[in-house]
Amino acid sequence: MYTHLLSPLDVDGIRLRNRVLMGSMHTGLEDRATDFPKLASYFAERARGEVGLIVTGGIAPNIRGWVKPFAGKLSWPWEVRRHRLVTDAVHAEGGRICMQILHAGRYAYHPLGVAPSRIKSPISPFTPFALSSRGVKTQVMDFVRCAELAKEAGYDGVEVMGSEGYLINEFTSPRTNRRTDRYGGSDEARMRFPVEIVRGIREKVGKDFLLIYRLSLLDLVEDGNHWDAVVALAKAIETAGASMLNSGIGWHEARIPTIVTSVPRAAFAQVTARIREHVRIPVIASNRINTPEVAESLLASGTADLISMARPLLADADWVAKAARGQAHLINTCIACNQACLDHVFENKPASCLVNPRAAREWELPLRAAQQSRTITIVGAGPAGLSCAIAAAQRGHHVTVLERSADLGGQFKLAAKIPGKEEFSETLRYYSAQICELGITLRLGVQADKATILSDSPDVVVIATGVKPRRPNIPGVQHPKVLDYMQALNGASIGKRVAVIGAGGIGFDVCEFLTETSDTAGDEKEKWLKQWGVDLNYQSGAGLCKARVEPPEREVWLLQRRVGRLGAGLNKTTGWVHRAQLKQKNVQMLDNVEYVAIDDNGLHIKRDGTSICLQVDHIILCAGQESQNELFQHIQSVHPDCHLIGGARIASEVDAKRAIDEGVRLAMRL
């Protein structure tokens, strides 16, 4: 089904097996020496799963290239020892593996960074020291010894990260570099830096060494590079030595999103192609490409030569071999939610999957057949439930699931309903496949009591019965204009002029769902560039242009009783992207609201001492929720072997990740 995708390419003298490739995600374990027979275990089962080419997240070339301080890093001898680990391993499941090699620059978490000119970037505390024309050379220098050292260790290749705003990249753009020396003031000066570090490498690494470059092609920031430019960079460095371009999409300070899922598939391959006409070399495509059709149809189309795929092998290791196998419909799609990966790395944790927490805990969480099979009922077919009795099968247990609705999904089930949260119904596809492949019972539109859970004879019950919205005790609460953030999302009636309540991850979810257009007609993608004003054809500098911004059609007011900022408790990575997207619709948001009382005439507050009406036509209350567990008190006092999961256990702000977590984790005990 997949000819172009699962073809193989012959590279510099090493054979890939097929043409997808895991691009690099940092996962936090590439930073201790210790954690490195965990990352081992993790590549590994991507390598096992039969992905073409794994490049590891970014190793940094020196001490002043750390992202953070004690990050990975490959710039002495006694490093290489620790990295043999990793590539024996990719190795002996038949893959292939390059190492990144990113250099912060100005993007770096600690007072030793450095860049092409003293300039403080917005996303750092710390302003760079710029280097002097020998500091240049030494990072060049720097560079080239870091790849001698990873082909010591086993790599196939390196990866060198030009893009996304790191120490190269800062070089290439005039937004950075104002430099008048020989690495600065021109285009031409401006790309020496990277052609110096390219040319470098092949020297001394020679030939049947993969040589992959990362190139900007889209910076979508101010002052950011020109096509032109973008083109003859991509001339020079394949001129150095270069086996490959892979295609770079946005600074990290940009204010366009790139990775959320609110961004259409392949919403950049555009100039990924437009880059492939001028040169010779592979070229890979990348950025939210997450199903076997859509790498398939850029391959076929000549958009690229090779996908890069890096959360999507973090939701599903199996990818490519399931494809192989004819059996997309059972691959664990990436939904691009960040909430484990990008927002874990912030977080200064290890990053793992939210549909798939075995991801970069391989080593923690085997997934062994169990050593005696039992039957294990479940009540509620939500993520926790779910979660827990795909991988309770799995391992060979006999499940059945009771659910009240007629259809699974639960919380699930309403964020699909979340405009630009559509992948979310692709985990309630691969829930609904996995439980037929698997034989799980699933039983709708049962209400399950203590009577139907123990006719059945289970020898374990899970309650994940899941959370309800909690109604505040404000006066006048019952009245006919109020409505939950359920009943809003599954087809109530809603006028023109509205009021949420609360402004949690829940608040901003359904105000995006109250401004969206009715308007259906022309491409999705084009009303998305439009909307986040993106020129894929580069009439403007970095692929920048005004942004044209449909008008809702209701009115909204986003409320919170706390005093600051709507949003802050959102994830690092996506909230930004919620409150733009509020702003553009203009929706209102106000903090320190006091809630007086609920009429005929709309919702009574105060604020800063002054008594508002708002007059709407309805209010949506998103402000929590509480656990449904009264089943798990009755079963607990009968079964001896009764577990409570996901928001059964914690109704607080309602949180997938942790639910899906839950679960999974139970299964592998029981």
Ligand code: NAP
The other form holds:
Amino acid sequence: MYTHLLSPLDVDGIRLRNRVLMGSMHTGLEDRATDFPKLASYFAERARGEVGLIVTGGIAPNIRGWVKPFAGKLSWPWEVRRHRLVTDAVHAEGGRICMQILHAGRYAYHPLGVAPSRIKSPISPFTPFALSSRGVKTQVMDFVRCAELAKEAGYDGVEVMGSEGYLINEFTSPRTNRRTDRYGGSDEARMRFPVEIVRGIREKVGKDFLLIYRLSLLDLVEDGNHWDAVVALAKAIETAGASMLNSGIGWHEARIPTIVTSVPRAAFAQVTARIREHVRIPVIASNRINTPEVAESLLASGTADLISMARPLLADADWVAKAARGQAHLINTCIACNQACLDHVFENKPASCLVNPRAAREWELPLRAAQQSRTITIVGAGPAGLSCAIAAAQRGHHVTVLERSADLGGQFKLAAKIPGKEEFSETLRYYSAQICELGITLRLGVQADKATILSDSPDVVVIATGVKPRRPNIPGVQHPKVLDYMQALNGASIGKRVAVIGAGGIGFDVCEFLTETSDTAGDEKEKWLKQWGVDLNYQSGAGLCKARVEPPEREVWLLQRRVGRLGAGLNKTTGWVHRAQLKQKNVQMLDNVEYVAIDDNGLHIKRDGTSICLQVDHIILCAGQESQNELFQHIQSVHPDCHLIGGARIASEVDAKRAIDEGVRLAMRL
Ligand code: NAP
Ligand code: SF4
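Please give the corresponding structure for the form predicted together with the ligand, as opposed to the form predicted alone shown earlier.
So here's everything in the complex, that chain up top.
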């Protein structure tokens, strides 16, 4: 089915078994030598899953290039040995692997950072030192040395990170390069630094070694590069000896989302297609490509020669193998939530995956057959129950799932209704497909009680009955104007003026649901590009243009009792997108709110001692949740092996990440 995706490619004397490149992503396991055995098992599982070419997370060529203090680095011969563990493990599985060389430049989160000019970035508290001309030469030599050591460590090649606003990108852009020596002042001078790096590496490593250059196709920042400069750089890099060009989209400081779930699939691929017209070496498309269908269509249409995916291969190590076996429906699709991967990296925690908690934990959670097959009854078909059911069945247990409602998914079903979160329905598709594949018995519409559960005489009972919305104690909360978020998202009729109580993740989601414009005409991708002011045709500089947002049909207030910015607790990599979207839709955000009463006039609140009546048609409660665990209390006393997981165990701040993690970890112990 996926003839383009699965066809091999010969580049620089190296055969890649298919067109899937596992893009570079930091996992937090690259930084300490003692973590390299874990890194090796993580990559080996992806190589076993038939990925064509893996690229490691970024490794610095020297201390100044560290992303953070003591981050992964390869600059000394004694650092080679730990990398051998990784390359040997991947090669043993028939895979290929390149090491990414990343110099953080002004994004360094430490005081030793360097940059073309002394300009602080908005995402690091440290101002970099401006490199002298000699200092620039030293950085070039360190890149070259790092590549030589990577070759010694057994890598099949290196990827030079030239995008996302890191050091090389800082040299190539007028935004951050104000130099007046031979490395600045004109487009040609600005590209001298990467060209010297690529040429220097090629001279030292010789042929039969891959040299991928990650080129910033769209800077998406003010004073970023114009298209002619991007094309000139691509050609110069090709001439200097690169084997392939990978697509980089957007600097980290850009205020345009480039990978979160609301970004349409393959949103930026047309820029990859444009650069492909100017070079002869293979070109790699990236960003929000997560299914074999999308990947295949990009290759078939000539948009790119390979597809880069990082997070989709965290979500499912067997992504390629499943596509090759005609089992794409069994792929655990990355939903681009960032919650367990990039958010963890930014919180200095090891990365994993929300839909696959085994990712980068392979050594800790090996998927082994159970010693003894048991019968397991799970109550609740939300993320906790279903992830437990699937992992338990994969280990050879006989699993029955009982669910009160008419369909599976629990809170995930609601998330999939939020505009921009449609991707979450992929997880529901995955659950359904695995239930069939693994022969799990799913009984929907069953209100499980003690008798129902015990009638099957299960060896193990798992209660994953989830949560119910909290009803805060506000006078008038029983008024017909009041809906909880489940009712709101499940199709209740909602007026034009709405107050939302509670500004956690669900309050934000509900506001996005309420302010979605009913304009369904036109291409989704075009509408999204317009909304964020992205110009893929480069009519104006750096791919930016004026954003145009359709006004919403509803007037919405989002409220919280706490004093401070609303959404401050949202996740690092996605929270700013949610806040920006609600701002675009004119949602009024009020903190320091005291809820006084609800009546026919609307919601009465007090702020700073002033009484205000929000004259709204509806009030939607997003004030957190409470556990639904009554069944556990009943079963616990009569069944010796009974477990409580997910929101039913602890409702406070429960999210799908914790629910799924608990489900899988329990299954591994059964
Ligand atoms: P939450 O994050 O705990 O937020 C609940 C909100 O309700 C808080 O803003 C709280 O703020 C307010 N609240 C709590 N008790 C209240 C009361 N008695 N009366 C009035 N207001 C009250 O919970 P959630 O929004 O339900 O989300 C649940 C979990 O899912 C969270 O872990 C969340 O991170 C996750 N989630 C994340 C996303 C996302 O990242 N986009 C989306 C959906 C869900 P005040 O006390 O200040 O008023
Ligand atoms: Fe994808 Fe979310 Fe998993 Fe990250 S945590 S790999 S974004 S599903």
